[in-house]
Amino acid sequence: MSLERIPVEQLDSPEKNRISRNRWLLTRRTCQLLMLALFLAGPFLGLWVIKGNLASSEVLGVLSLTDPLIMLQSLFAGHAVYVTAIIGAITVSLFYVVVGGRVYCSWVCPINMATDLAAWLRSRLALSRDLVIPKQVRYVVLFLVPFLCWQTGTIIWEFVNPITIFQRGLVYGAGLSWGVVLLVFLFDLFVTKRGWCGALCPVGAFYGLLGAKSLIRVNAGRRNRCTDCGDCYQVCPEPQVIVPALTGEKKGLSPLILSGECTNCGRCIDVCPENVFNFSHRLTNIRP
């Protein structure tokens, strides 16, 4: 049965609401937890599938992976860079250039689970306090990071990076790491909605630039069905990216969400009662 022939009653059925409204969310959580489990399996169980952390790791003793932002910091700090690290950084970069840079934020980063929880609680508790922080601030922080590395001769962001602190804390003792995660959570809950990822984190800014022209994109290909319910805007961590794709038909704009700031989290696909959105790619011949 084609999607166009499914009755509206079936699209809005309780089964759809219970299952499909969280399909991609549950998939992302599984991916994030599995990633953590693979890193922790070595120290705790002796199963060294992955050695290292999200900054630098080795898979099955063969494939080296390096966070390209770490590589950039190392270069500016004047540290020696090995060939394996360069190959690892190129491998990671190519992957995110294809699938979308900020896939790292929504599918890999463990801090995302805390910020998503804070956003959900804000909605449930109807918290309205929202300090406006321009999204450009994260790019300012991003460009400050290599400058400070150059000035200090250190990979300076890793001293304060919540992701690194959290992973290190899980292995060596979680006291400080949970404190850092709690600060990020409280900031997003009480100060500004999605403030850490959306306005401050230079890692997200870097991957947004890296995946600005990525192949995999969310597509609002059935935007003519949109009823302006606003559900997609409520759950999207970067709601501004939806506007051109969803409302730009009269202007001749593509239904693809083309902004590199899109995290490809799939929440708009999950919650839309009219099935407006789906995953697609730039090479598809899409009809609005």
The other form holds:
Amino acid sequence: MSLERIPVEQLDSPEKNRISRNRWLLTRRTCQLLMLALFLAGPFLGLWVIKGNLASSEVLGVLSLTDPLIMLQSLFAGHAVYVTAIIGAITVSLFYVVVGGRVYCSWVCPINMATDLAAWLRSRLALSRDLVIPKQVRYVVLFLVPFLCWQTGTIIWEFVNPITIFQRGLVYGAGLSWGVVLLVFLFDLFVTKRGWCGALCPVGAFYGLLGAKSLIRVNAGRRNRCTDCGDCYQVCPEPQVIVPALTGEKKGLSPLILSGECTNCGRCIDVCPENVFNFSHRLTNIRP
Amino acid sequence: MAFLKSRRKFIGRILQYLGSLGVFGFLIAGHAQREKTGLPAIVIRPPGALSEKDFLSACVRCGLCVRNCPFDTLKLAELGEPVTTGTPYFVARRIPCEMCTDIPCLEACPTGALSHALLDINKADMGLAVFTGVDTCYAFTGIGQCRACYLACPVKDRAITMEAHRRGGRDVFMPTVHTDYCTGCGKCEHDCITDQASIKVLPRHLVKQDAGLVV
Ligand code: SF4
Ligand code: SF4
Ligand code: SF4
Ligand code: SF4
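Structure of the form predicted together with its partner chain, please, following the form predicted alone?
Everything in the complex follows now, all chains and molecules, and the chain you saw is the first one.
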């Protein structure tokens, strides 16, 4: 096996060290923390770059941003949403349509840090007991959310949404919002591996659909180098998305990870010892 | 046989879906029900807020109204408070609404939960002041000559007047709220000098237009 390996000097990058094995992870954590810091800098330091929270905000007093799923809930609940929020939601949507919908999950959402930690601890502690929750449940939840909004006339998901509850808690006063994060964390740690983001959260499901045709994609471009070590599947929050790209060569499938469920977290790029993966864009798909 | 097996598998799968959805749905429904319970009487919504039912369909809980209030009046409800989590409110006795003429809280609201149809803060309808001080109010009991509430009112002489009454052989004055003009800003409640305010702002729906001492 090792004889067939491409010699190190022919690889694009040399053997990975601790940093390069976590490059995207570190970039991503920086981005997540920066997002939090930007929202917190206003109330705590008086630096008003962003006012508001993840539900809706105002950047530098000019650009308004609104979470499109929350705006949709409001529409379904029967409110004629004011134009500012509509423009904000369109702006946010356009961004994620380009960079990948679930970039929200892995680069912005603060809950992701808790669920990533749970997943990491799980593998560290070799916890394997799983309650099987089908990954499609989140789409059913996503379908139920607008339905229930319409039925109850309220923005119903915002009663439970741990993302906005927690982030709002940090920015405006915590209350019990830490408890929500703890619940999600414990759920992921002890009940189901990647259970919250991977099977239940309708926000992730929504952004996944939003970015189903997004431009930026992970590419298993050097899949012929894959040694089937399985590291990428282990680390990926949505391992099913890697399968067609990595193993589909014979079936003529693109090496691009095309599923909207991929969060563009880049962990596979990080961990693959053979440097199979890299960030790329959908247009490379046109080439045979 | 294979058919039976796959059917069993299929049914198992369906049960799995229903089970996880059921548990999840149950938790959410329970929580949502709790969240929808009505507002406590001391909780006042910002100026221009739609009726409570419509407000809950409109407000995305962003807090931009809170941020734009120059007086720190508004607050977003924290999880665990008896107000729908994340929605803005104020408690008049703590910090009342100063009735800014440019209504910056409303101006900032991206969704219209604070209705942009409200152009004049004097037409705001946050709540209604109610005189509760028959036994406590300095002016009405005749203990003193207080008229702090009247002086505090931004719409004084229209929303609130001190009306003379004959009580126990003496001339006393009762702070009297006029429903057509009271905006519910809470300045009177805030400035009232008695331990417990002798005049209180209540959500309008709790006070009938022609109720009790209101003229
Ligand atoms: S495929 Fe890669 S980038 Fe996409 S979610 Fe999985 S690990 Fe992250
Ligand atoms: S009118 Fe002024 S004081 Fe009253 S809530 Fe709005 S911003 Fe605050
Ligand atoms: S600005 Fe509007 S949408 Fe945002 S919290 Fe205030 S009332 Fe709600
Ligand atoms: S401020 Fe209070 S005590 Fe004074 S007159 Fe008004 S209600 Fe009475």
